[in-house]
Each structure stands twice: as C-alpha cells, then as structure tokens.
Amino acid sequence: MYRRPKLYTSYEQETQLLPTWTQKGLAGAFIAVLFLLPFDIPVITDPIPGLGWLPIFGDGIPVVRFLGDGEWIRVTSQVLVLAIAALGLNLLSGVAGQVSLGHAFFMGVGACTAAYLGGHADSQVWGHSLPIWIWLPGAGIAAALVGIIVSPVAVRVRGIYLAIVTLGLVFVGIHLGNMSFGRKIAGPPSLGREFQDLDIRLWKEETPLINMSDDGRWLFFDVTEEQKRYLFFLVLAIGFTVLAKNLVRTRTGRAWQAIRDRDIAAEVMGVPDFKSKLEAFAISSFFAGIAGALVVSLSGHLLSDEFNLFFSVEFIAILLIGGAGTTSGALIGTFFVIMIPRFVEEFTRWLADAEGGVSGAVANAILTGGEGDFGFVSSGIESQGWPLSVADWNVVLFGVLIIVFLIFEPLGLFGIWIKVRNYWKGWPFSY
C-alpha cells in the first residue's frame, strides 16, 4: 500500500518477487543499465540543415565505461554465464541443503552434449550441426538426466559423505573425456575441439536468422560480436534468475527449505524426501548443463579437463561469499568472485607503475622486484614459488575470504547488505 509498503493483506502480496514500488523501480533501472552497458547513449546535437525536425546523434555518453569496454565486456559476459550455474547450485545446496562438489561435472555434461548436437563432424569428432534451439536446451536436459541417474545414490548420504560422492563425479568426468569415445565428443585431451557459434537458425540453412558471429548495426548502435553475445547471455541470465526465484516460492521450493532445515521432521510432516532431493538434483543439473554449454561458447573451444575440481570449488566460494540460500547472494557472489581477480590484476599493474607518495609506499610493501625485497607479490602474472604471482595471490584471497565469511558472516555479502539496510531503516534507534 502507498506509504505502508510492508503492510500485506494477502499471501500473494507478501510473496511477490518485488513487493514494493521502490524495488520494482530500482530493478527496472538496473536492468536498463545492464542492457545499455556495452553501448554509448546517443546524444542529440544540431539538427540537419533544412530539416530542423530531424536530430543528429553524436558519439554518445558511456553508461558504465570500464565494464562496457571491449576488454571488460568478455569478463562481464562470463559473470552472466556463471551466474546461471551459481543459481543452479544455490537451489541444490543453498535452498535444498545438499552439499555438492560435482557441479563442474554436470556443466561438462552440458558442454559435451552441446558440442555433440551442434558441432560439425569430421574424422576426429562427432557432430550433427543442429541449430541452437536444439543443442542449448539439449545440454540442460542431458545434464538433468544424468543428475536423475546419479541422485538415487547421492540422496542416500548426507553431509561430508555427499560431498565426497559428488566430488568423485568430477574425476569420473575427466576420465571419461580422455577415453576414446570421449575424445570423439570433446576432442583430443590437449587440443579439444572448436565449439560452434551462437547463430540462430531454423534448421541447417547457411544464412542464419540472427547472425551472432559478425559485427552489425542495431537501430542507432554499432554492435560487435562480443556485444551480441553479452546481450544474449543477459537475456538468459535474467530468465534463469526469475525461474530460480519463482522455484523457491513454489511448493517444491518450500519442500526443499524444509528438508534443508530438518529433513527428518519434514518427512514426518509429509514432505517426500527422496522425490524432493531428486528434483533438486535434476533442476540444479539443468541449470549447470545450460551454463556449461554457454561457457564453452564464450571461449570457443572445448577441453575435456576444463571442468575440473577447482571449477567446482569456485562455485562453493561464490555461494559462501555471496550468501547461500538467496538468489541475490548467488548473483552478488558471482560478480564478486569473477571480477575480483581482474580488479586485483589491474590494481597490481597500477601499483607497479606507482612512484612515491602513499601509493609508492603500498607498492613497496606488497610488490617485490627481486630478492631482498619485503614484498610478497610479484608484479608478473606468472611466477614460480615465492614471491606469489597475481594468479596465486588471487587463490590465496579466495581461501582467506571463504574462512572470513564462514566465521564472521555466514550469510555472505547478502548478509552484510541486510545489516546495512536494517541499520539505516532503524536509525537513529538501535532496535
């Protein structure tokens, strides 16, 4: 209601995705910024001589320059793709409470299925050259079917034992990819196979309906291949976010939360434990399969060992840092985990060029240029042993952040946002 946004008169009002007009407005503005991110907003300059009613559009104003630049748009696209996988793992681990370290395995199943259905066949690999509207959903369905097959074994254990079972799936997937029939799908172990483009076709015609692999022009904007892929991933990420949020509000989502909080009590109350866990594995695997196909489409190359244990651990870090059990936490955590390494890399390069002043002192304390220095991070991207390279330093940061959030803020960044929001809503009162 007006001026009383938290006064609900029905259950439907209380369970809305965006219950207040403020949330609706901010969400709409945020989505608009995301769509305009890679472009410059056209600016009206002088009208055409003799046609005063026709404006001339200038070069434009950037929306968020550093995220929309060519060198950053690929990283931003990676955030959107991995957010889909993080949403799936959040449904399984955050909402249903089933610990899984095998999320990368299901992503690999989706990637291999997409390559098999949509890739081109030759003497070394299999493929059927099917359009994207077949191989992309097929990647999710294949991963969901594998999740259904695995779930009867996985749901009979819990806690650390479930984590060990799902952990084994990652190594099984890598082994299968290196076998003879696995090479026919994923390509040679060291070389992989080239992945198909994202062109949208009705069937196998040579000219696509929407060309996603070349530069073009849409309305007032010159659109590059990277920008087209970004917009495609953005639409999918928004769709899967709405789907995940709605699943949590359904009867199935409430059953998952009951099992997470107290599975024995939930089963006594009539919640089908086995069926609910199977559904959680299947739906989470579907999300992972779609994300796996999109990850490979972004890189353009499929490698059998790409979906390894570190990839699975990265998603655990996303949930722990962002906030397990919440859709917003999965999205925030994905942005944080994927962007922080790039921010650290750029910050390290900036420190390497700093001379004198406070920035110079910080650079001398952190960076090292050789033996005898007190710094512990090398300004190079790669190094052996000590000092740490930027890549190794990022791994250390992830480990430290996971420990810090587990001890001091189990709800992650989303929990910090809740505390800040509640503080300002209650200010100047402390209760």
Contents of the next structure:
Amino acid sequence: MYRRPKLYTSYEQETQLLPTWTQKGLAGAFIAVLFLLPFDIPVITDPIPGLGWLPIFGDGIPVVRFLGDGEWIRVTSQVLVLAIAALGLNLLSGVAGQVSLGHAFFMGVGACTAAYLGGHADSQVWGHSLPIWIWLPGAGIAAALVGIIVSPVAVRVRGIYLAIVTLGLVFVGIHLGNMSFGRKIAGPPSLGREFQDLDIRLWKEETPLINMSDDGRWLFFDVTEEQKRYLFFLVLAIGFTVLAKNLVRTRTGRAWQAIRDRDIAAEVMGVPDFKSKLEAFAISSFFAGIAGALVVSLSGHLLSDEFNLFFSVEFIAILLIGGAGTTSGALIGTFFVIMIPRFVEEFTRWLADAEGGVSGAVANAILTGGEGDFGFVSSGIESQGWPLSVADWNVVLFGVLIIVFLIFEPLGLFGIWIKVRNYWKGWPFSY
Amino acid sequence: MSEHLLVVDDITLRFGGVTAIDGVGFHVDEGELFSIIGPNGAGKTSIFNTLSQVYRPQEGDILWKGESIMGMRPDKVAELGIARTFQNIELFANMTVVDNLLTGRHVRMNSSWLSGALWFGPAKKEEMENRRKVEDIIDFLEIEQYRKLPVALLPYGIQKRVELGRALAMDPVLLLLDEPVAGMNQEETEDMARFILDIRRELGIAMIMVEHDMGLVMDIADRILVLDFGQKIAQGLPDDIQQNPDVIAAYLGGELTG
Ligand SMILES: Nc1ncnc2c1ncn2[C@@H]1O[C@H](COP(=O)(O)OP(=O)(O)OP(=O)(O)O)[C@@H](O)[C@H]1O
Ligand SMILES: [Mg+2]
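Counterpart to the form predicted alone, namely the form predicted in complex with the partner chain:
The next block holds the full complex; its first chain is the one shown before.
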C-alpha cells in the first residue's frame, strides 16, 4: 500500500456508518442525485423575476433531464419500494441465515391490511378509509404479527425444510385471499380492488394535509404526482436502509449473524436461538408488510394473487445477485433485477425500430419477425414457444445470472464492487 | 451444601447403545484450574456439552453454586457465567474479530432490537462501552492487527486465540477450554499457556481444561480428573496422577512423561 490507512482516533468514529469524510461526501452527493432524479434541471422553469434573461430560462427546455417522463419515474419508484422488501429479506435470510420463500406472503399481508384499513368500503369490499399514518404502519405491524405467529414452526426447522415451510405460506396466503373474508379484503379473485392514494390526512377530512395524488406545487417547485410519490418512497427507502444498517451493526444483528454462522455455538455463547429468530422473522416481515402496501399503492390496484411464489423467488434472486448478507447488496440487487429487464426491453424496442446500417444488421440477427431472418428474440411482447419473447429471455437471463453468481461470486455484485475497489485502492500494485 | 462453584453429581450420558459418560462426578472451586484428561473418545467433550446443556444427561445432576442447571437452555447457562471454547474452532466465520468478541458480550448487554435500530441513545452508548472492553481483551491476547478481519481468513493459532477472547468477553466465572493447544507449535503453545495462567492470576476465573498435552496439564493444573471409556479412573493432584498405575495403564505408559 502506498497510502497508509487512516488511523481511527476513537471507536465512536470507527463505528459510524460512513467513517471518512470522503465516504460522507460521496454518500451525500449520491443521495442528492437521487432526490434530483425525477426532476428536470434546473427545477425552476418559471423565470425568477429579474433573471429571465439567463439562458437556463430561455426556451423552457431543461438543461439536464434524468428520468423525464412518468414511466421511468414509476420504474424507479418500484425499485425504491421493492428495495425495502429486499432489505427485510436480507435481514432474515442474508444476515440471520433463515432462507425464506414466504416473503411475498408477508408483503401480501401488508397490502391487504393496508387496503382494509385505508381503503374505501363498497358493496364488494370492506374498508375503513383511515389515514396513511395508520394504514402504512398497520401494514407493517400486521405482517410482523403474522411473522410472530408462524415463527414457532419456522424456528424449529432449518435450511431446506424452512424454505419448504415458508413456501407453503405463499399458497396459504393465496388460498386465504380466495376465501369469503379474503374476498371482502382483497376483492374478488383476479379482479382485486382499488387501492387508496398516498394522501396524508390527519383523519378523514376532505382536503388532505399533503396532497400526494395530484400534480401540484411544493415550495417553489412544480411536482407531478409521480414525482411526489418518488420522493415519498425515496425518504422511506433511505429510512429503512438506515434502520437495517443499524440493526446489523448492533447487538441484535450480531446475534443473527452468529446464528447464521454457527447456531449451536451461538447458543452456547449466550445468544437465545428462539428469541433471535423470532425477532428476525418479525422485523423482516415488518419491512415486507410496508413494502407490500407501498407496491400496490404504486399501481393503485390490489390483486392478491400477485403475491405468489414467483414474487418470492424474485427477492431470492435480488439477494443472490446483489450479495446476500450486505445491505448494499440488497439495494444493488433490487436495482439490477428491476431495471435490467426494462433496459433489455428498451434495447429490443430500439432494435425493432432500427433499419439498415449496423444496427439494422444487429436487429436482424437478434430479432425475428422480419422476413427470412434467424433471430432468437421475438419482437412481440408476448410469444409462445421459440423464439422466446423479451420477457421470457429475462427469466432465462436471471436464471443464468443466479447460477453464475452462486458458483463464481457468492458475494454477488457487492463482492465484485469490493474487488474492483480494492484493486483501484492498491493500484498500481495488484497486492 | 458445600461452597463448590460447580458440582457434577454422578452424571450418565448415553447415545443409543454408547455410554459416553458413565456415572462421573467431580467438583470445581472458585478460581481453580481443573483439568480433565483421557484417551480419545473418553467422554471429555461430552462432559463440556452436558455442562453447557447441549446434551442432557439421563442420570445425575449438575449444580451451579448449589442450584441445578439441568434442563436449562444453553444461552441461560452462558448467562450464569459459564463460557467455553471448542475442540474444533466454532467461531462465527464471516464476522470480524471485533464482532466475534462483541457477540461474546451479548449476555452482558441489554439493548433491544428497537434501540439498536435507532442507534442514537442507549444502544450507541452501550456499543461504545462494550467496544472498549473488547479492545482490552484484544490487547491482552495480542491480536490487535487482526481486529477488523473476518475470522475465516486468520491462521489456526490466531483463531484459537480469538475463540478464547470471545469466551473471555462473556465475563465468565468458569471457563471451559477444550484442547486449547491442540495442533499448535511450541511457540503458540507457550503463548496460550501464558494467557491461561494470566487469566487465572489476573482475572481469577475458574477453568476446566481438557488437553492431551500432558506437559502442559501437569505444569499448570491444580487437580486432574482422568477418564477412560466414559468412566472416572482417577482424580487428584498432578503428582499423584502421574504415579497412578491405572492412569499409566490407560495411556499405555508413554504419554504421561510428556
Ligand atoms: N452426538 C453424539 N452422538 C453419538 N455419539 C456421540 C455423540 N457425541 C459423542 N459421542 C460419543 O461419545 C463418546 C465420547 O466422545 P467425546 O467427544 O466426549 O470424547 P473426547 O474425550 O472428547 O475425545 P477426543 O479426545 O477425541 O476429543 C465417543 O464414543 C463418541 O463417539
Ligand atoms: Mg473431545
């Protein structure tokens, strides 16, 4: 090493989430960018009185545009919401080592609780029209309680048996959703119910304290509904990230890791097995419940059978690809798993539009649909059999990625990042 | 009853047809260095496992300060102040040295998950205090340079030390050491012996040491229990044990001079 690592003066500094000023600065800049992401820069498009001559106010065209239209903001919002769920599963499976396939079930519990508490009643469904500060925490708490109820069973089984037990939960959940009281909460099967907006009210008053469901103006800024929701989710995602990080670096988190690494030794060293696992289930389910409620608020429609096995598996994929056991891994994994299919789709769309030249040739080699070509991707969104559709290729891609990561890089993308970072830190020496 | 710290009262432990411990009894006093020796498979590790209640003996009783610990959960036993190292290192492999030792302090800490999640306030204060204690142990065991490394990356001899550190972090009253110098070279063995003697002298912690290194046992043990096939064949002072014909027979003469 040509640069000596900084010596820490106290444990207090050493145990900070971001110990060095460089890290603080980078994290601050990153968060600032996240907050600006849904906006056109400069965010103020109306000329400030007296400054109308400045070029940035010229023709109303933004200088920098990140996410632009509603579609990308929605996808990014989805990443933020699912990241909360992934953080939760990471605590249970990555940190405490209890592999669960039931995460979608707990998200469903959260979503249904939120709909029951905050949704509006009609002839088909129940609902209490309660404000968000009740239904959102309520979603998390209900999921946590269900987590506590199932944990006496879950704590007694390990490894693959736990995976199977939790797998069963998903089917129990879907069954419950189809029972008569389930229909009253989640709406008729395969039709679902309307989900309430995110308006922040004190109680049930007409005008909300903070309007989240229409375009409007916050301080000096025009914000669309999508931008408002994005910011709301971003604040929550940052909050849950900090909570998760704090849990991992304190007593409870260490107990979880100890159980993951050596369960018997952990007990002999004084870590209560049942209590720790129960806490892991409850807290992870709390995260899931909140995320479940938020994810349906994004589409505005609750459909209970969406919380199925595939959804659970998606989170396993997120952890494996991102790097199980690390908070950053859960975040990177969510981004990757949710965004990559979108990029692939965009790319295919771009190919489909390409004519002539190099891009046209590439398009012909990859896509089918034109005449006399041998492509392996169907240009239609839906496709039966070969050639596979884009959506099918995405599934294949993730399958392959999971296997590749399991074999070559168990620490996932996070592990790759650490390697790259260490390489550059030590550059030009490889060791 | 008596003022013994630990009394093992004629315990018998069976695994199906195998009798791992066959009516063995002994006691350990406060601050004492008690040693259990015996050939492979004699039942030494099994005794440790019954003391931490990982195994439940079918007969007999185990008394801690006069009260039975039979049927107690292992983590409750740890809370009483019985700490332990393992024959095959059982560290938390993916955690750093500091975190392994802090996990040892679990029983001496109180923060709930909630205060931990919020960090600022009581959890942070407790983390700092316990971190200081852990750093003292790290200093004592001379493993400063490995503090931030995951233990899986450390050499065997250092892992053995970290495991001792993790047990010490529990502020134990009784320390169970299962072959603390097995597989170590001369220098590492001497270091470990020095740590064990320091622990007794400076911290006054009672110890039960299972060890095959007879030289070490005869040097530092106060009293010795000899097991063979799960049965007690002798108990007494090191000098007496060395002369005992049954013991010599069990060891086929050779090793005792060690
Ligand atoms: N979990 C178990 N199930 C079945 N048999 C066991 C179990 N644990 C120990 N035994 C048996 O009990 C006997 C005593 O084993 P133990 O590990 O206590 O011996 P030891 O004195 O520690 O030997 P070593 O010096 O090799 O460590 C052996 O015959 C062993 O096979
Ligand atoms: Mg043994």
